[in-house]
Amino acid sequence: MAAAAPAAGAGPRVWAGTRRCFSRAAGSGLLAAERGHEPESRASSFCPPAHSCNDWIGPPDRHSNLRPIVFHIPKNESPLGRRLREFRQETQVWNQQFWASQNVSFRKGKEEFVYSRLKAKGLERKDETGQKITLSAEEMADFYKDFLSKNFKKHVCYNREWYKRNFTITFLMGQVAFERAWRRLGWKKTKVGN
């Protein structure tokens, strides 16, 4: 689905590279880039059209490989929309921290590893004609599993916070449906009633 085209006159910035976006949550109202906000991802300086009335989800991100995301705020958004908002934005700003940390430790470690190994076989980063050498697919578990194993604890405390963040999320969407159907119900009582 290719993204829409912006208003004229609008100007509004758009991600380098695809122009990709899918969206999701229907409503109407402001995106907290129009509100003054800048969006929580670093990544980008995305903001998606002026009329949109959905989350726009971008391109991935270059350090965390995770698709940063512009939240929809409606314009009658509601304490506890708010507040769930707020953290799934939180949430997506840990995440792609966490992410892009791991990351950077792996690609060193292995650029680290992948030296060391050429060097003891007495061997350049490069052949003659200037292709990169790499190692086999077994001197390369080696690393992985060494990875794996100094990362063990880090990744059981954020799998531990990730199943967390996501219940909270989830209950606090029950919540916003919940206080969503109330407010219909509500309405359509009012409206028969008169």
Given for the second form:
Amino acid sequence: MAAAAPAAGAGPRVWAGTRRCFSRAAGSGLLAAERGHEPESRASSFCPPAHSCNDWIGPPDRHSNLRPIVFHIPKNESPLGRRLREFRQETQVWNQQFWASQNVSFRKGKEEFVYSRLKAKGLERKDETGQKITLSAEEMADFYKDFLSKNFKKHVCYNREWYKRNFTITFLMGQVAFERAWRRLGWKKTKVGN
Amino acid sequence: MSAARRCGPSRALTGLFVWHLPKPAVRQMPCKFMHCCGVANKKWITFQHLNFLKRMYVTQYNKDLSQQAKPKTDPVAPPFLEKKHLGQEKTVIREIRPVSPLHPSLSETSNRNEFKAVNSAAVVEDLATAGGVESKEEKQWKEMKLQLDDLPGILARLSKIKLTALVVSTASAGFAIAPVPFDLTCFLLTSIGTGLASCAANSINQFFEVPFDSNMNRTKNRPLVRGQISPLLAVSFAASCAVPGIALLTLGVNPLTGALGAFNIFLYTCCYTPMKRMSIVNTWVGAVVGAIPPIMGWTAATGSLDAGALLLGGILYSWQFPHFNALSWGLREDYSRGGYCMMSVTHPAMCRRVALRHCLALIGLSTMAPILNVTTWNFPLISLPINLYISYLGFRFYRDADRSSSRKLFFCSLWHLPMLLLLMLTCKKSLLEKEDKSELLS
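Right, the form predicted alone is done; let's see the coordinates for the form predicted together with its partner chain.
Now the complete complex, all chains and molecules, led by this one.
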């Protein structure tokens, strides 16, 4: 699906996170291969409509539960705006990596724990009907405690970094908003002057 | 399957969905479900397919299966106005023909024909579902454009309006129970100021916790998580609530109340919120956060921090433990995965012990009320049944340590607190009594 031809005078609309709009079947695989990391990155297969000049947010990611954002690049983007957008993109990738790996390791750990406990009880992973046997919350409590303590240091580092990034992004947003308002005021003044 | 054949690929592609139930909170789920079951007394409502944010239902009416389908929506309509669509949706009920099983007794040709038909239908369905899945995914992408119509709802959810209402009511209770003549203006100013301060604190809390909220079922539909509002706007909203709120309390009521309000915002946003991920002590800090609003109400009325205020604060402080510990019992998996340090995960026995301890403390604190001249001796007597009941549930939670006892304790705490405060208000020591006593003594 090629990007729709921009309307006359609209100027090119570019979307960060989707370098080109391919057909879906080819797109996600190709882009994922280009980037060299995990496939099924939802952002790579979605193309916002050409006329839109806002960011688009997608459904939660399968692994990280975070919602990917496809950022819009305005044609008159200032250096500050560009810095903000790139920082947000970078933070998104960093967040995605952390939470995806966290959730995947949680699921894996949980599976292993359940398997080992069931084995100790002399049971199979699945019962006669083919359904997976689950342990009660009380039995899982040991795993939850263990997982939390194992990942504590990781979380401490992540928290510090997240707070820093969150503040930076919000501060940059404030600066960009102020800059835009100032520009608009400047244009109005020149219009009035003329 | 025959419905897909009947509708044709285009229909199937647009997605058959029926009933767009807003994602209910965990607490509300049983009530809404019961309501659904109550309403459809002749219909069986079964979950056929759980899709993100959409639920599909197959209903059985008079032994015939029927499927409600929504006609294709106008693509021009902005997706953010999903909620408005609810009222305008026209549902179409189509009957699903039962799929006839393949009988081996049929002749070969008819077998082959049916097989072809089934195959082609399956292929169509596969394509339809594949295309349907993709288009569904596409539909789930939303433009991050702030709709002014949605803004009040978004801000209400950002400020956790229900929790704010609870906080304001505890502050109002503190104001009303204070042993001074009731001043309506002061009361309103206190309530509004406390409400604004609470909105600000809750917004900042959500601002800090976006990736963690995304990973927990209870909180994954918050406005910042869903991108309905930008972080900048959330912070601006918080500031625009905090500044007038604290100013109102400081200038309109008294500086002590203003200082307590500001301190509470600081405690909640800068101590409790980060501490949630560092140490289990966060629960005790959070209990203090919950205890301050009634103290604020009292100081707003009297202008001073006396024993009665601390007693009220103590009651709210103790109440937080059975309330929160019981709630956290059912969230252990999410806390563990999300990296939250909560007693229920790290020290489960302590979690239950502390909850029980504070249920019993409530009895003791209720007995202190007449001693400190806050209420008459009726209060400990009248409140004994509900205090004993919550202590009993606390004991059950301590002993059984299972999901059902934790839920019972949690739901009990929700009505126990308003009831206790109401009883306190009705048993409030009347001012005339006090004046008579002081006259007699002199």
